[in-house]
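This document starts with one chain, in the form predicted alone, laid out as structure tokens.
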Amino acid sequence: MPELAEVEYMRKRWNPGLGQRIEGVRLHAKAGVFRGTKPRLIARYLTGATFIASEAAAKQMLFRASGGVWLGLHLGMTGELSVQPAGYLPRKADHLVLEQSGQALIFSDFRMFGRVQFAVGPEAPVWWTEIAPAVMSKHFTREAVATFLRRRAKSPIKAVLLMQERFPGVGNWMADEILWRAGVHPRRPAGSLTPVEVAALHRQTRWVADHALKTIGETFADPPPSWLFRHRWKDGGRCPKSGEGLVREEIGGRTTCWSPGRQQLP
């Protein structure tokens, strides 16, 4: 599933549409991505509106249009945004097509685990404002992280890092990268981390998010070989720091990779 940096990169794919009028809307009204919305209203309010801004938060994207229109997109596992030439004929998986002069903005999702959200009004909708503060924001403090870990003291730290109410945008590979850099074993109960380890976890969460946005978020390039990211799925993969063999097991319902030499259970 796309994480913080992948979502930021995908959001920028629609940048050519900013400042342009939406001439027409095509959509698959019965597609699962429209669950909880009214597709006919999406078509009605977006037609004739002009895209004015976009932003990403956690694993979601927001596109604002004139007339107080708010369009939210969640990519799920297979969602993708693209820009196609005018006259483009939508494929089966192209569930939302916004036609503009000379181009079309496409939201595709062949497995339909993604989601389209929609609202009209002067204020941002609740589904956007209730997203947890970003890990790069001033609200993501060491104290806030420590409190959150104490409340989930018995849960494996890997599972806790995937909880979007405190670590928005962090997914499977980011969680493994953070724990590897902090030197914390993914099976450690969240409440067992020392103040020094909590500080390292907080610091590395922000570092990984920042540098992922500067690489994946900008050009969709992989981070450098010094990251666990480049080695975690390789059979026989080795730790970039210690050179020891990496281990992969399921923890918290997700395939997890770590380096036994750096991340040890007490």
Contents of the next structure:
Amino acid sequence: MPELAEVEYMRKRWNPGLGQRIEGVRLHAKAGVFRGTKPRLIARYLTGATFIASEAAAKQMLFRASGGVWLGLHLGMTGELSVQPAGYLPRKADHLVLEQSGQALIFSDFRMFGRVQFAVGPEAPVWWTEIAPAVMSKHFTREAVATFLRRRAKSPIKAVLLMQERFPGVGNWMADEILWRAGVHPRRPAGSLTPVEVAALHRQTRWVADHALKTIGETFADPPPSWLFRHRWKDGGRCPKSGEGLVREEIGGRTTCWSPGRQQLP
DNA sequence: TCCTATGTTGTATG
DNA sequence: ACATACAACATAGG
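Could you switch over to the form predicted together with the DNA, since the one displayed so far is the form predicted alone?
Now the complete complex, all chains and molecules, led by this one.
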């Protein structure tokens, strides 16, 4: 489920816990989402700490608690955050539960492609600070995109858009939406795009991120029917701009949807 | 039973 | 060292 805007929405779901003490921690220490961490240490440090602030970047979230405690969450493919009433009994996929007075903050992920990260210290940990600058930031320039596409010249542009080191937060549906709006065929080699196409790709990346945050990121509401998003999920969909049938094929290992009239190979 | 799924990551190959 | 391609991870639902 989660790309840039879905992640932002999920981050805010824990807002009711801000300013509240974490009275207890329940976790599934052997769950794959804790790979590379020491779950018992996480439980020990979080217990008694106060949840202070959170932010999202790319497809990740960072939760800060008192005492220099930093909790990172990645939702993988099926991760979710929720708030449940106090006394809630964790279910199978509820791998991390932060108990507060009157409520519990839940991280669940049945497929366990998500992950938990953890650090203690005065500064945000490197696994957070090394995330690429957001596509809405001033660092995401047309020139940076052009340089990156040149370095990945032979890969299909669809696969390149999924690379988090340059397009943080872009996932499968966003990549298709961006290419559709830019009028670029997903199978085009990244190095073959003209300067005009690179400019369009850069502009549409920002546009899609901005508008997804305003719809999905705020209320989890679907974007309007004018978006490819609303038509791309199953066979038989029609292009909201041209009305022609959409095509779905696997590109770069991911199901890809495009509008053949608007997005052509040379 | 078989296929698909809004994501990464390790590994093999060039 | 770098770029590229793809299997693997784990689970549910159609």
